[in-house]
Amino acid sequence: MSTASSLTMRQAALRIVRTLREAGYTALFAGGCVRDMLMRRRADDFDIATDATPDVLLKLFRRTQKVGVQFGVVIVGVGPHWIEVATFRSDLAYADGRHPSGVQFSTPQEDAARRDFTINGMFYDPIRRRVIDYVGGQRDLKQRVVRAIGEPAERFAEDHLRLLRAIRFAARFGFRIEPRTAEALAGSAAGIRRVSAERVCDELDRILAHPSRAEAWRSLERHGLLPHLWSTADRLVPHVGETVRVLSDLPRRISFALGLAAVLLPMGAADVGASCAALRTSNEIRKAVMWFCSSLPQVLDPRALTLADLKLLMARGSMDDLLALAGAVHRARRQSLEAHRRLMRRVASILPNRVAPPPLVTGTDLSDWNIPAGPIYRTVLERVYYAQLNGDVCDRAAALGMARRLLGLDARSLR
């Protein structure tokens, strides 16, 4: 028997469903997981839907949180996972292109027709072991199509980041969008500037990330999300060719930072940062980015790039995906390789320890000769520090004369 500690999360889930079949109540796993197994695809979330109310949720379980129990929602602890159990509802109107302004409980066919997918909208009974399809899900997954449930319009309306949603399955799946689907999705694009940019940036994330990565940003632009992302995305949409190719040619799983990167790489340095900040990603994801794209150039062109650059470089730890994005760019480009594989080369000859030493000269030096503190230490260090990275200054004798040099001092005046 598994140990609360060792329940994997569908575990967990059926525990949820069980507990509640055995108060007398109605619970079934529901959305992506459902679609997840039936695509034989390993399922990262579990969610249940269920007749109880979350007032008799909250009762009925020892850990829960009321996140969301204003739209019928309460998650639930079981072991180390927390899952999301929903009462069966239909949405009243929205008003923000994201949420309802109500919920009224209903019926598993109400429930299932609020989603918005038909691959998205079955229900899986895991006691009896069968799937419950009100939306015609199963078809559409046999028949690899992305499709609204209902009038695909009113789904878009409804929640606007629908519209990435749909891109990031079909892209993910290999699946098609349906017609009217698509249709639809093109007429409502410009909806998306209705999203807050943190949801935007959630599903780019998700978009970026994934081996999917390249068709996805081609159907971004086909269907006419791509200018509407932020305020200055209609920049990159000359630019979508090259992207994709460079997109297509990174490695299968990469970090965001490196993602965005490739995709913002036609802006200048300045609308780099700002396309960071209008999708208001986080400081670590922006400076990484911008890091990306502010050393690109170096290593595209490394005729100049001294030894001390390139450790420099390689002190930053991402220099691997750095080459990785120099290489993808390169054969985009159809240019020659021969001074990319030069340049690999001198990476994997130095060897991890002379990457980046201890100073041969620290502030505690500069500060034993009475020099009063100011912005002349850094000045000193990372010129003293750079020459020791160059092979130009080898002991810490020479490093200290180097110091001395800068600072002006005369070495008698130190004894």
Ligand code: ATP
Contents of the next structure:
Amino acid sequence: MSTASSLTMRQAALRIVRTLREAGYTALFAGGCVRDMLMRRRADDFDIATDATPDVLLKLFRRTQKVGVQFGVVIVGVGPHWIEVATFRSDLAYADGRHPSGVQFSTPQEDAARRDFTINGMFYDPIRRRVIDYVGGQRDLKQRVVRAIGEPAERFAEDHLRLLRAIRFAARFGFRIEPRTAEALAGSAAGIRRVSAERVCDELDRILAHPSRAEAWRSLERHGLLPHLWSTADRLVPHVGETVRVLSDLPRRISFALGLAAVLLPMGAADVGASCAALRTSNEIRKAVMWFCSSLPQVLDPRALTLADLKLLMARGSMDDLLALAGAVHRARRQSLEAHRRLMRRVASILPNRVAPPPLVTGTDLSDWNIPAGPIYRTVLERVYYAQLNGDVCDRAAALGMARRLLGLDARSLR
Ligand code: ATP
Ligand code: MG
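Given the form predicted on its own above, I would also like to look at the protein as it appears in the form predicted together with the named molecule.
Zooming out: every chain and molecule, the one shown earlier first.
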């Protein structure tokens, strides 16, 4: 018997399939997890498709979430896992190129036909251990192609996010995009403008965080999607060559923020912030991206960096990523790495407990001297702290002296 915590997601999904079978329904693994299994990759999630309707699912399972019930989706909890169980369905007409106007419960064949690409359109019966493939997904997996199910142009017109998904899957698996699918992709590229910024951003996250990010960026440009990703993305097109070199030089596993910063580098600081806003990234991501882009010039030309400058950069906590980005940019520009290597040695020589020590002088000291509240506090405290980080003032007496000098107070009348 496995305990709840050691239960794998696959085992949890299998339990759901068994329960449905015992109640007389059909239940199959569906979509991406079947593809991943056939490719011998670890699936991130297991989706189940069934002929049981949502009301049946809600009665049959004790722990459920109803978030997608109107689309025939119930999320079922088994141990620590939450698994999507969806009733076989066909999507009704897409009026807006974004959402189906509704869904109709239907057969496994029709459920396969509504999915985007053949490699994503298969089912697997985990009890009989059989792949159920109505769309030629196995053939396309063998031939390593991403092929739209049905008429490619129509499928992209229904939901233009599929444009980005095609590029993501092709780059991730190193597959070709089948010629008619590729032709439709290029022909519909501008349609990506109709997709909500949140969905585009979510796809970009998956694209840029993945080791295949460089191939994907090249492919976005080749297929004409790049200029349409958000309002100012066209400015990135002339820089694609360098961006691809930077992306392929970054470590395999990186955060979305670092990946996004790497592609936005050719833009000026204001446009970096505006691009994040246009993509509706979280504030946290936007701040991180802006920090990478605005700090990079200092790190690319490190000669003027003082010890205090370095500590202030390190205190942000993403210095390794910033250095990786700088190294990638140097190599992409085929510049000498000598100064960069020296910088890395300097950074490595700074002890962690020296990066952000508590300040020797604080606002309390200034208010004890009856300095009226105002911007002067920040100016003085920042300058004294900078001197402290730089090793120019080493103890409290020296720091207090400096603050009093900056304030024009008599340095000799120290407490
Ligand atoms: P990943 O490994 O990135 O999660 P996935 O194939 O599992 O890839 P999901 O977004 O999790 O992708 O979607 C699960 C399945 O739902 C897909 O395999 C596909 O069959 C179907 N699907 C998802 N998004 C779409 C879409 N926009 N249009 C058509 N079918 C889709
Ligand atoms: Mg998935």
